[in-house]
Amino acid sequence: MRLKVVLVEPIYEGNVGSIARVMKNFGFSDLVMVNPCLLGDFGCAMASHAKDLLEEAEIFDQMEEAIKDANLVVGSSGVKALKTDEHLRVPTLSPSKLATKLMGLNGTVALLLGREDNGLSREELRVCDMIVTVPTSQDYPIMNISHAAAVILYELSHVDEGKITLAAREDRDRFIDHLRSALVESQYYPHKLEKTMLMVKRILGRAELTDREVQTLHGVIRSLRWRVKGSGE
């Protein structure tokens, strides 16, 4: 498993440096940043012997570009940020349960860490296949971003190399578009379409699909569409 740590608009260079340091502590080196703050001497000092991660980090203007090659996208968030749409189940995993879920899989996983003040936005959380949150005391539940990263990365450092290759994200997206077209064609309730598609996307993300499974689902949709068209003639 290749893990990309994606910092989404980090505000403080000290936190960026600290995250680079804990990444190196636990054997990770793939750092990506989206619209980061300026990095100066303080950020490099906090990184200590992980300054090379800062120097080699990829930087993007849009989050979509940062995660386009990821098979799975995992968002980190505090519990309060997870109140999204009614009836939409957004299960959260502890870092240890996330590690268990990723065990045996082969692919690229993007771990999103949001802004220090507001975390990841609702729209950014919608993009995620899974959500990880660090269990904390209710007296003070929100952690510093670098501390949360340390807990998560410690658990993920125990994930063994897998043999089950995950489907490419673009292939999953094509299947979702295929399903959307089929639903529109079948005159599915227009007012329910977007929420249904988001729910399907969540389900598929948790299912950890392989290429063959995605192709099989494509075949199911093609067969149903063919039957519907045939019955109407």
Contents of the next structure:
There are 2 protein chains.
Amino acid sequence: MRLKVVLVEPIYEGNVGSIARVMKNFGFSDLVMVNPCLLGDFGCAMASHAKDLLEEAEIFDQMEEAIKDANLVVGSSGVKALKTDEHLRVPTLSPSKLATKLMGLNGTVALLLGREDNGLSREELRVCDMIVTVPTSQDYPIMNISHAAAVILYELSHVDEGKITLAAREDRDRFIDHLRSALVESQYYPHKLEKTMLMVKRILGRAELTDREVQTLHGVIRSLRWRVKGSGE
Amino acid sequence: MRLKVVLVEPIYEGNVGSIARVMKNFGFSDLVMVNPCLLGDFGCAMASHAKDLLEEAEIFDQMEEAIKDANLVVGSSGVKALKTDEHLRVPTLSPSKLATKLMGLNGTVALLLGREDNGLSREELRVCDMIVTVPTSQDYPIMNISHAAAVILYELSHVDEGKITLAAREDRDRFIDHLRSALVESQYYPHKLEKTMLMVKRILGRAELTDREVQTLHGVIRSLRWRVKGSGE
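Right, and the form predicted together with another copy of the chain of this protein, after the form predicted on its own?
After this comes the whole thing, all chains and molecules, with the earlier chain placed first.
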């Protein structure tokens, strides 16, 4: 498993440097940033001996480009933020459950860490296959972003690579589009369509699909679609 | 279990503030400092909504006072520092093993976090019953102290209090003194005495002794001592 840490519009250079340091502490090196703040002396000081990660970091304007090659996208979110929109943000995993889920898989996982003030937007969370949340005290659940990263990366550093190669995300998306067309065709409740698709996307996201499984699912829909067409005629 | 976080001569106020914040994130509130740096605006800013922990922190000149009421003393140390002196520093536990060990116990645990540059001294490590080390990459094992604290406190936040009340540390120390006297009396190898005592201290430290067990051990030594005296006369 290759892990990319994607910082989405980080505001404070100190946090960026701190995250680079803790990445290197736990053996990770792929740092990606979307529209980051400027990095100066303080950020470099906080990175300490992980300045190389800052220098080699990939920088993009759009999140979509930053996660293009990821087989799985995992968003991180604070406990408090999760209460607002169940459909969008659950299921959430603890860092240790995330590590267990990724054990034995092969592919690229993008871990998205949002802005220090507002986290990830609804649109950004929508793209995620899973959400990871560090369990915190109710009294003060808002963690510094580099501390949340430390805990998540600590758990992920135990994950061993395996032989199960994950399907590409675009292949999964193609399947979702296929299912959406089939549902439209079958006159599925229009007002429920998008929520259902999001739920299916989440289910498939946490199911760690392989290529072969995605192809089989396409076959299932093709078969059902043929019957729908057949019965309609 | 009550956890006290003891910062031993911290150098950077930013780290002190960060540690206060992550303590509160994980539901801990007892902060103790031994000869800390001055705390100014930056330290308070890093503490964010955990300024109350800084304000209520206990401050001492001597480490011994800071841990007086602790039943167990756990020192934290980086992986690299551990290689020098086996006798002194092992056994080391990962944060998750430490959490498992503390599960179900009742008493006060002091977690010692050392200086950012030199960690805990040999003398300070000698006082510890256990050492906790966050497993890190060999390439860059030196973590920021607040990140190490985040990982350790994350693991300890899962520990449930239990019914097994730990013996007071001074009662354990009294037993060690008792054993030392008995060994001197029995003409144990003088050049091995202190290393052996340290090893026994470590063994008892990680054995989570209760009052009753300490009393029983005293009885064992009294009995042996009587025989030693008896055979010598």
